[in-house]
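Coming up is one lone chain in structure tokens, specifically the form predicted alone.
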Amino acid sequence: MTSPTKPTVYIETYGCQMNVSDSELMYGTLAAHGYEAVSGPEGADVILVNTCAIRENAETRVIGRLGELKRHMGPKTIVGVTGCMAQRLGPRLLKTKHVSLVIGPDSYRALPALIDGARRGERFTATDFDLEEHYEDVVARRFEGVKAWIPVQRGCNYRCTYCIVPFTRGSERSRQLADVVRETHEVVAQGLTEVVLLGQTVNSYNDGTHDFADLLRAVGAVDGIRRVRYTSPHPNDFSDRVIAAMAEVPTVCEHVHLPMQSGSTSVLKRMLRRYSREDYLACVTRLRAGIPGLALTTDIIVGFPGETDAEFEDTLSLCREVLFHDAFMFKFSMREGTPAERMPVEWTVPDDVVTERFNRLVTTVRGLSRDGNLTRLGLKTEVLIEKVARDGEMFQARTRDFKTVMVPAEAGRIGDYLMVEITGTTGATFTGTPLKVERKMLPLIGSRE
């Protein structure tokens, strides 16, 4: 129940787990100026709707949401646009009437002094990039509810061609280790014990001091914590002391989610990857040699400039030799100011040859990922549940390696681990059979409907 004398924020978010963390900051930082959250846009006294812009249907996604929310403002109502679709389009933002802010993912420690602006009639944009800013003295709201979000990096030095990150991340910069390993302490008196350490290529951290592989070691030898994880990583900084750290902490998941993009190295030639078919496959070797059991989820991308048919058979190998678990698919999705765009039209690959090898894809990669999760049947193994299945009536659990297993409702409650028995699969997720609860007694902080 909201208080009736604290005005109330609602944020929407959509795009990756840097954006949720950003909105834990954001109602952090309103939470310190007497704002109260709300679980939906209805009668909100401030609106934010937290963008990505790493794809167009995702900014078109935002376009007619912004629309929507329209019939849910009060008279007062402040609407404000934030994250990387805001830093991208900036003061544009600002032609669909009713949006007062426009505001860039550095500058969200402006918000409240931003808001009462917006109040006096004012509309702001505030896109400028800072580089020393990290909200260390902003403690974010956590509504994850079992796992806490830390970001220990912002930005992007790798400016690949299809890439609009560096553009509205901008340079990449780190968090000195002992801030990262002071929001881990304050993560498990929360009652949380899995962090997921976050940034655009997370394994290139780097304070001036200490590597990622010292953070690993750092985070995971906090008392209270029982899973790190981490995305996501560049293939090329996977450097030994990363392995080693990997292989020999025993609180860091046994999973990578190692971007691939495309199997071809003509393609990651032009992608401006920095990397070879080859080169990747090392690093796959190198990571299975040194993690035994490790589990590889991947991006890949379908129709980018110039793509040939054999270069996306060259695709189709690579996820035929790796094996990937899992994979996130994508049709490539042309982002203005990108290098990319500068592309000759004629690598322009028709739409109706994008989908059917997108089909194609997706249809190999979920074959092969059905085909390894029938070998696991009859596992035992340990999940974390994590929430309430979408049938309302089993929880969703995950095991250490990035599985999704559903239990019975009657198994234990979020929060708790327990051994199970791997019964059955459809192919993507798994049910399991409880043998063991071990309560954690983790209260739902923040959580949503």
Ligand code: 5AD
Contents of the next structure:
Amino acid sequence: MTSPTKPTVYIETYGCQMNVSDSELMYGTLAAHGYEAVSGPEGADVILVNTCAIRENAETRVIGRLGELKRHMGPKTIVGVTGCMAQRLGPRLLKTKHVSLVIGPDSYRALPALIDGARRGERFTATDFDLEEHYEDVVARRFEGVKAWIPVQRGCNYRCTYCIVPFTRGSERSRQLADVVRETHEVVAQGLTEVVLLGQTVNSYNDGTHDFADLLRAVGAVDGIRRVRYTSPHPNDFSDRVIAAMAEVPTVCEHVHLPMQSGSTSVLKRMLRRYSREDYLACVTRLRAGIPGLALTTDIIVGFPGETDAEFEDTLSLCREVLFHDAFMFKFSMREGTPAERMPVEWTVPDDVVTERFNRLVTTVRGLSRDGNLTRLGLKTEVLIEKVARDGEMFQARTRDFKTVMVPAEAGRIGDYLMVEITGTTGATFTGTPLKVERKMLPLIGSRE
Ligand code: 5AD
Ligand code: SF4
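For comparison with the form predicted alone, would you give the structure of this protein in the form predicted in complex with this ligand?
To see the whole picture, the full complex is given below, headed by that same chain.
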């Protein structure tokens, strides 16, 4: 029930799924203090922008958006910046006059008190790291229809030279397995059947007693869970135990998002990824041997300092060798304070070269993916209906191996699982025709109307 006297809060989320999950925790924290969530900034008492710092353009968008939000502010509206950009820039963000709160990812517990302070006209920056903080007592307010993001690890202990994340999210720490399992039971009770376990290098999960294999087995066995996914793993943390757990637990989906970043051993070395091209391929081989029907997707960075034509060709050739189902591709973006900043300026790859390589990579990856997708026509597979498609007429559903399939609206409802035959592809997504479920013939009793 809504009460007219409740203060309202709107959170706008940018960046990765960890941020989506953090926003759900912030909504949860504020709901426990009497706030009501609203779906837009107009008229909200509190507006929070949960930000991403991974590339410069993510930050530029937020700065632009902060300017726009001014239009939606009343005289008493409180605006706060949270997330990785808040952690990275700290008090520098308070130079924007209408921002009164800057709160990093380990300080969300303080939100209600800080908002109260801001109401009295004060302005705050809260960016201390807290290695104990997992927000265990906060009940996340979930808005996603069919799946739950569950954070299992915060921070990162790798130090890839391009990456800002270790600076914005601090050192790696894992939640206790029992807490993750408890939350999984809670999301089942809310009617959700899919969970996505989140961590910066999620397969290095270790709570002191249990590793990631234990976690997959425990979460995958929760009654009512039909699909378990996770993102993102690091290639160096795929133990045989994890691969065996993936293969043996029926609810764990046959999909791994395995960030590659580059196909060149020398670039990988400069990135401090701690694996070579051959190590990456060996990891792919082990995963495919252990998990039948496995789909692989990846992240790739183009134009890292010093990248030569030959090194870039190695990236293209590794894509041809692995045959990813899909890839997120990024132009390198220099982040302040990362080790890449200390590399010789002569190593900078000119913008036009980066753009040309990026376009070639996109064409190559999309082409390979389209060729693979054409071979899937006629397959019969299970999909989960996730949401109404953008055209408003069909539903968007997903296979276990993370392919998007459009199904007709009359096929079922959001949250339903159904068997479809893959009947068409645009190259990137599919259309599916629902299969008739065979029902046992019922004996006819009495007469037909
Ligand atoms: N520039 C470009 N892409 C980056 N990523 C991380 N840092 C940078 C950067 N400085 C990409 C990586 C990572 C993904 C989440 O974002 O590919 O896997
Ligand atoms: Fe960044 Fe590397 Fe950690 Fe991923 S593993 S968050 S790329 S430092």
